[in-house]
Each structure stands twice: as C-alpha cells, then as structure tokens.
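To begin, one chain is listed below as structure tokens, in the form predicted on its own.
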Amino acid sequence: MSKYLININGELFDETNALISVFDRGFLYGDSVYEATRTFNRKAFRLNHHLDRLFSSAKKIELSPTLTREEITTQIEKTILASPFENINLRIVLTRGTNSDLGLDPDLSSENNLIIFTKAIPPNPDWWLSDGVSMIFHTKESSHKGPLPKSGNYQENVKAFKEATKRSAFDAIMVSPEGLVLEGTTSNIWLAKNGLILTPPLSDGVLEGLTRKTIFEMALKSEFRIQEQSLTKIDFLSADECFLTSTTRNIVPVTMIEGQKISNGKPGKLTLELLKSYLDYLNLQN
C-alpha cells in the first residue's frame, strides 16, 4: 500500500507517480501557502479556519488565488474520501502558479496549482506524555511584528529545527531578535506558572495555530486560567511546566529546555489535565 495519496490540481496519484512542473512557483521561490492539518474520522479538524489562515496567508504575501475556496474544499473532500486510512495527515499547498520563464515577475505564472498531501498519521509516542520532549532555543534572524502568513519559504525554521536535531532535541523555540520566545518551528509554545497558563501574543510575530485557538475557546467555557503574554527565555526556563501545541500532535509536554529540566522534569499535571480536557472538547466537535 502507497504511504501517501496526492492530489495535484483534482489528480490523484501516490509518491511515485506525484510529479509538478521545475518551473512552479512555489518549487523555484517558496512562493506558496500551506496549512497543515488532520482528520478525526474522516472529518477535516476545523477546516474551515484552515482555509480562513490559507488565503489570509496568500492574502498577506499577494498571492491572488485563481481557485475559489468552494474549490479547494471539494478537492480536499475528494482526496479525504480516496484515502484508505480514517485518520490522515493533510496538508494543503497552493503554489502562485506555474512560470512561463526563470525570473520573479509574478505575470510569468499562470492559474495557481493546488497539492494536496495525505498520509496515515499514528497515535503520538507514549513516551512524550511518560517522559515529556526536550528543546533548545534559537534567535531568528529577522524580527516580524502581528501574525504571520504560513508561506513555502520555511529556510528559517529549517534552519532552527536542524540545529535541535544536531542537539538531540525534539524541537526548536523560535526566539525574536528582541528576546522574545515566539513558537516552536512547527508549534505553539506555552508555559503554566502558579496555576496560570500563558503564550505569547500574535502582536509579538507568533503564527495562530489551530490547536491555540481551539484551547482559548474550550477555556471560556472550563476552569483553566488562559492568557496572552510576551515572553522571555527566563520565564520559560522558571516555569512550572511547558508544553507545545499543534494540529497534527495536540498537546505535547515539555520537559527540558536547553538541557535544564523544567520543574522536576516530568510532564506537568495541568498539562495533562489541558491535554484530556482538549481530547474531550474535540470529540464534542467531532
């Protein structure tokens, strides 16, 4: 059986057979959007916030979508319907276009191309909820101010990600030139301190993800005290517990940053407690 179903403007192949034009926008720049998200049964998580960030994002770097939203739905529907696991990976990626010519110029591009990749995704290591993951910080290189358009050219996050890996970290946290703790290369990052759980602000140049905005609306309607609130190295480095969020993996502790255990560096309770009281909220959406 094929590891991925790939569906290239309404095409569906597997990975041997998935093939895109050299010239394509988003091959020779970067110059593309992407979301990322997963199935529960068969049912996209929130997609239709999925696709609000998706041509937001274009949106934010003038990418002008040829394909209307009822499209790239019907697309997404088709390639979840075609694939033989319940439970998948998706991940959306719509290209500026393919050029007519090497160069910059947008004009060279015609219509958008639209891939959509699919593939099982299993149930998360039970070590990351026994033993929690380790990180390492990283400076970006370059300071962004509001939310940021989830874009092909990823060289930053690459970058940080491959230094965790060198580290044998499970991840980076993005740090501003500033000093501001952002995100992880792929995630949200939180920490809980005296019963209160924070994350950095959009404002500080912080992607909104899914799973965040998800836990802010569940939090209105429980007992978890919730906020927004820059965020340096030292408070993460102090805090109670930590733990990173995103769509594909829910809620995964964190246990040791830059080789310094986080509390007695075992996953945190209130962690845990967010972690079941999330599940549950989903299956309610679900």
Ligand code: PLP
Second form
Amino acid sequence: MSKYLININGELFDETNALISVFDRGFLYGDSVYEATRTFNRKAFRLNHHLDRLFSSAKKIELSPTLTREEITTQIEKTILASPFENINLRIVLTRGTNSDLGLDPDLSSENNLIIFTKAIPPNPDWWLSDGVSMIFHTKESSHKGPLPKSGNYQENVKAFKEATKRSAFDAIMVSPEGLVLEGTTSNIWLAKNGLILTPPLSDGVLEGLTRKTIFEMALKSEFRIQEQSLTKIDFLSADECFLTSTTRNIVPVTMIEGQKISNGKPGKLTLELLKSYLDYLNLQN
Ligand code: PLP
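Can you swap the form predicted on its own for the form predicted in complex with pyridoxal-5'-phosphate (PLP)?
Whole complex next, starting from this chain.
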C-alpha cells in the first residue's frame, strides 16, 4: 500500500505519481502558503481555523487565491474520504501557481496550484512524555514584527533544525536578533514559572499556532493561569517547566535546553496536567 495519498488540483495520486511542474512558484521561490492539520475519525481538526489561517497567510504575502474556500474544502473532504486511514496528517499547500516563464512577476501565473498531502498519523513516541525532549537556541538572521504568515519559505527554520540535528538535539528554539525567544521550527514554545504558564506574544514575530490558540481558549474554562509575555533565553533556562505545542504533536515536554536541564530535567507536572486537559478538550470537540 502506498504511504501517501496526494490530491493535486483535484486529482488523486500516490507518492510516486504525484508530480508538479518545475515552473511552480512554490518550487521556484517558496511562493506559497500552507497548513498542517490532522483528522480524528475522518474529520479534519479545526478545519475552519486552518482555512482562516491559510487565507490570512495568503493575504500577508499578497497571494489572491484563485480557488474559493468552498472549492478548497471540497478537495480536502474528497481526499480524506479517499484515504484508507481514519486518522491522518493533512498538509494543505496553496502555491501562487505555475509560471509561464522564469521570473519573479506574479502575473506569470494565472491559477494557483492546490496540493493536499495525506498519510497515516503515527502515535507520538512514549519517550517524549517519559523523558521530554532537548532543544538548542538558534538566533534568526532577521526579525519580523507581528504574526508570521505560514508561507512555503522555511529556510531559516530548516537551518535551525539542521543545527539542532547536528548537535543531537530534538529541535531548535528560534530567537530574534534582539534576543527574544520566539518559537520552535514547527511548534510554539512555552514555559511555566511559579504556577504561571507563559508564551511569547504573536507581535514578537510568532506564528499563531492553532494548538496555542486552542490552549488559550481552553484556559478560559479552566484553572490554568496562562498569558502572553515576551521572554528571553534566561527566562527559559531558569523556568520550572518548558514545553512545545503543535497540531500533530499536541504538547511535548522540553526537559533540556543547550545541554542544561530545565529544573530537575523531568517533564513538569503542570505540562502533563495541561496535556491531559488539552486531550480531554479535543475529545469534547470531536
Ligand atoms: N510555529 C511554526 C513556525 C510552525 O511551523 C508551527 C506548525 O507547523 C507552529 C508554530 C505550531 O502551529 P500549530 O499548533 O497550528 O500546528
């Protein structure tokens, strides 16, 4: 059985036959936006929020979608139904389209390309929860004010991830040139100190993760004390607990940064309680 089922502009392919033009602007210039979500029992999780973010990312890079929200939704639903798996990772990529010639001019393409990747979702490895993961800090070359678009240009994140791998860490925490801690390469980052849970504000140049958004929504109905605050490396190294969040991984404890243990180097109590409440909250939503 093939690993992937991929929808390209409405047609379904396995991974060996899913091909796109070398003139696609996503390939040539990273001129695309994307979303990553998952399904629970063949239903895309928070699809409306993901489509909101896809359209808002498109607006941030001045990409006017040539497909409507309804057309994109129809293709997503068609792909989910055709997948042999109930619980899948879903990646939705919208590129500005296939250029008629080399060149930056956006008018060289007239129709977007919509590519939807699906594959069975693997369970999180047990050790993430029993031991937690280790991270390094990676300072970005340039800063960005305000919430980031989820665009196809992840060069800085790739660089950060490569550095983490080279140094045998799980992933990197990206830091602005001014020294503000921002996010993981594909996750949001949080700390807990004296019972308070903190994460950097979007205005520091952070992607509005939907797990992050859901945790804030859940916190309104719970005892957790959660707020946004600009944070530095020292805040993280001296935190009681640290964790990362993303749609496909939920909440993962971070127990070491730059080779230093966070507190006693074990997954934190508040982190594990938050994870339990988050999973209960997700079950209620589905
Ligand atoms: N930050 C970045 C840079 C990301 O790429 C992602 C997810 O891919 C996230 C944060 C977490 O977002 P979400 O919770 O929507 O998966």
